[in-house]
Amino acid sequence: MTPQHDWFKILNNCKNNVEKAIKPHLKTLNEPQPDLGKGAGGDAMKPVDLAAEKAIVDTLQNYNVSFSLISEESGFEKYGNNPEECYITIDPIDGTTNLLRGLPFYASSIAVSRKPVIVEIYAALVADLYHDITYIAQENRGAYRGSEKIKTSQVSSLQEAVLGMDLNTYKVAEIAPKLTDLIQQTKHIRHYGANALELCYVANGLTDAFVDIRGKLRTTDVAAGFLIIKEAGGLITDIHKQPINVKLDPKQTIEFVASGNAKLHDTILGLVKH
């Protein structure tokens, strides 16, 4: 049973409080950052990441939400009298490197699920923290950019499509050959460095597809975008066109192709080597 909370209101308040919490840290980005060790997902933690995480947790507690936290920073934590009531999967700051370098593309990602698996997500938010834009979705209620309902692109030609692709991996010599045919036939390839937000660009029709087959991206990054893509009318599958149903876990990795429409999706999958 899905807990009865006003998730649009709660998640928007999480976003507002994250913005307030990280504001002081934005003034000290040029100063040496303390070594806080590695988070549960394996990346180095920064003060701004922990400030964003605390803002999300505090907001949920202020709304008396009982939940199990699945965080890229702190890992697994339980809050409230009934922590199995829902699972909150977060990447407090997706695109920390961009933020620290002053690049205007980073986000906060929050997904709410009945169980700790990706297909059980029923509410989600990705907040573009630089441009103050909120992408939000609830199961069977559509996806929104702010208050405006959004739909994925119907561009189906690779010659016209803008395609996001992440090749950031030490295994690039292994991964790149699988994508050579796709790259050769695609005219416009982009990568901005915050994959949660890149999925929202597909949902919003700003880009037409996003491909990540590195086996490196964690479910904490993609959880919220997964629902937002689907509610906007897009598709997200593995490279064999099979549905994705993986654990929500900071160490669980994922490979996927997300597209605005079925024709483009099939074209992309037909060019990816297995």
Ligand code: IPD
Given for the second form:
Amino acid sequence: MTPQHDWFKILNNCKNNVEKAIKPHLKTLNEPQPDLGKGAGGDAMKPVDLAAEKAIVDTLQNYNVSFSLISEESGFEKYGNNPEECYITIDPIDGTTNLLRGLPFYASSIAVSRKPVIVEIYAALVADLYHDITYIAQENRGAYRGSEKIKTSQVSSLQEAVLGMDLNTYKVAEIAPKLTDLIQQTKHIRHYGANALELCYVANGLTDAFVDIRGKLRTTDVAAGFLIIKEAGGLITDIHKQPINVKLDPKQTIEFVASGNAKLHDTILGLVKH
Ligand code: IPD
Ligand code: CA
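What would the structure be for the form predicted together with this ligand, rather than the form predicted alone?
Zooming out: every chain and molecule, the one shown earlier first.
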């Protein structure tokens, strides 16, 4: 029989151990970072990414969880006697550039699923590591910021909305024209540099929507935020308003619009060119 794990407790513990593990690295940010090669997601790995990954894996093992790991750093690994029992998709540090520059916006993202596909996620945590704020959700049990239940915003006009948008791509000449109409009608646009956490800002109503149609964001960054947004009452679809059901894989990319409410979602989708 598959053991019933207390994911709320286990994920919170992962977060505590990640915070401990990265502390020494935060003190050596001005020193040259060794070259550790590229991670499974294709970006250069830093010691702090690996320290966070190890803290998550060690914590899960301490709780005797059998799992298949899908990590932006190590890729696919199996742990325990029955690794198909659950899939753990992680971005150990989302926003590594921010962390290394001392910018106070980076997170750890962990999603637990029945199968290696995004719609099968049933527990998720994104931890704002700088401010020690935890966003957590379980399927059909709502989303929480710490112990407080969260809901997405009901702001539905682009004049009032604060809209997150990631335009961080060398292909900007191809992507930006699809967003020109939306940008033109939106008064407040933001990008903070850690998309897992930016999804939680939508879940919490701090922002009203987040758009990333660059075609380069990995599922490892989005997995946990995907459940947190949905459990907070928000919507996340592709630009054709189709549900997203991609496989969980560090090489799999994802394009999406996430919004706090259906009216704003429709307005945004109506302005994005295909
Ligand atoms: C990055 C952040 C950033 C986004 C990049 C991602 P990483 O994650 O989410 O906001 O613009 O595309 O790669 O690399 O720090 O895990
Ligand atoms: Ca990362």
